[in-house]
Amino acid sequence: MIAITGATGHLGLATIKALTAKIAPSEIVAVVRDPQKAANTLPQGVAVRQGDYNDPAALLAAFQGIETVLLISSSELETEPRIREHRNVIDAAKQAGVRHLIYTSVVNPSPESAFGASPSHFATEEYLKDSGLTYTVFRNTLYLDIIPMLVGEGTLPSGKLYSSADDGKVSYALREEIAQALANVLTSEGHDNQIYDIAPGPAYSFQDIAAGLSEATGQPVEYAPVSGEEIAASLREHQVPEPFINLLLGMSKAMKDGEFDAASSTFEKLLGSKPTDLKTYLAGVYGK
């Protein structure tokens, strides 16, 4: 038995999409805070059980007769709850008697790290691995799938792209084939102990993503680098929540730094095929 928690958010639901493809759906159990709005979003057969990760007690009894469990991270923007939320569910795993437990990490986590969730990861990596149980790492590198975020509403209308990452690079992967990775390594053999960088390449910078909206759109878009000062003032203009400003601000400086910037071919391995690129997702998503 497979249990998958945070499985009515996006990654958890694609990656049980993906499984069932693979095994019956009475293998799979969801792991989710609300077991009646579970119960139309998820795939026929699929069992729910009650489990927050605030609640030590409920994972306990979600994970019985469980082998294996994924572990998706937490949305919690604060890091230390963040971190208390992972142990408590690799606590109960442990005394639920599971034997594997895989956790979406980030590449690159680092406690010095200005991308707000990486010094959580890290600490969650470091007390995975002294847990005794045998661990799988997905550090997951950002989704193709928050351009449109980045990019904003506004970008196409004025033609310009603005960020302040500057020049830096990001291995982006989209979401429902890391999902897809994700259900090829729970239904197989040889990912004991193991830690997998999930970013393939070629790594995008702004100017790159400002090139492939022009050609998806046929329109001109340029990209404009500003302050991260600048970039907040905008944000708090729109009413967007501080917390949000700072993961925002932390995401481009750690792009800046690198972080992101983490090309690999352990991906497209997992993945068993060519991961979609940036031109392709762009022309799918703004293409005429």
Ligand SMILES: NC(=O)c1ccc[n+]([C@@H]2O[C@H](COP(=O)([O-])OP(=O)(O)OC[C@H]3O[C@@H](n4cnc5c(N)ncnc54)[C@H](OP(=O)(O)O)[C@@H]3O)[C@@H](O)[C@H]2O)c1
The other form holds:
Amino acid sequence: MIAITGATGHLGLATIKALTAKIAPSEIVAVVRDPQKAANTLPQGVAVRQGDYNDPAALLAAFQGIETVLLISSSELETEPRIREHRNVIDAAKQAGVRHLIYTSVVNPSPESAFGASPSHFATEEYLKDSGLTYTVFRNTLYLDIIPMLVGEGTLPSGKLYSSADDGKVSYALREEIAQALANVLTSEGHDNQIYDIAPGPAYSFQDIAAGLSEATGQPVEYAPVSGEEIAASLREHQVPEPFINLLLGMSKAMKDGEFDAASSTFEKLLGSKPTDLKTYLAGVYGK
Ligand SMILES: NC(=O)c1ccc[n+]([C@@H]2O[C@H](COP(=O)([O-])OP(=O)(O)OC[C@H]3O[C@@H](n4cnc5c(N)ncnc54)[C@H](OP(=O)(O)O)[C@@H]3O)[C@@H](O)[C@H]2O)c1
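Could you switch over to the form predicted in complex with the ligand, since the one displayed so far is the form predicted on its own?
Then the entire complex follows, led off by the chain already shown.
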């Protein structure tokens, strides 16, 4: 039996859908914090168990009879609560007799990273490695799917793509393909105590995204470098919440520092096919 946490989120649900093409739904347990939300979204036959990352007793009950847990990292933004949540899941898995835990981390996790999620990924990886559980770590790069959020609504009418990432490059991956690679790993052997960089090549800069947008839309778009302060001021004007502004600024700084420029062939091997590239993605989203 395989349990997937965060099963009502994008990556968890996509992984469950990819899994149902490989194994019987009766072998899959969706662990969710809100069973109501799961009611009409999960494939037929997948069992639902309640388990909030802040509720050790519920997690322990949810992991009974489970051999492998996929821990989808929390959407909590604060570092310490996020680490605590992940530790609760790891502790409960161990206590319940789970053999193998797969964790979705980030490329180049570091306590010093400007990217807000990175220190908690680093701490979780360390905790998992020391837990005694067999582990596999998916060090995920940024999703291609976040590009529309980075592009924002103002870019296309203005023809300017603003960022403070300078010429920092990112090896983006499609979330659905990460889910497919997770399903492949969950249903095959040879992944014990492995750490995988989930970061296909090539890596792209904001100049590349601007060029791709120009090609996909037929309208000229050019990259406009700005400072982090200018971005923050503009987002504040649009009433964007402060934690989200911090997340975005930290992410841009980490891009500039090259933290997401981590292209390797590992992802393609785990996926079993060529990952979607930037041009194909932008054509799908913005193509005429
Ligand atoms: N690489 C990237 O570009 C990128 C982008 C965004 C996020 N991420 C990270 O990758 C994770 C998965 O991505 P995603 O797109 O699937 O994000 P998502 O759609 O926001 O899903 C996050 C999932 O975590 C669950 N969750 C959050 N707090 C929880 C708690 N206390 N107890 C139990 N479940 C909890 C959420 O439950 P509910 O459904 O009840 O809300 C949701 O199912 C995110 O959580 C985040 O850590 C990565």
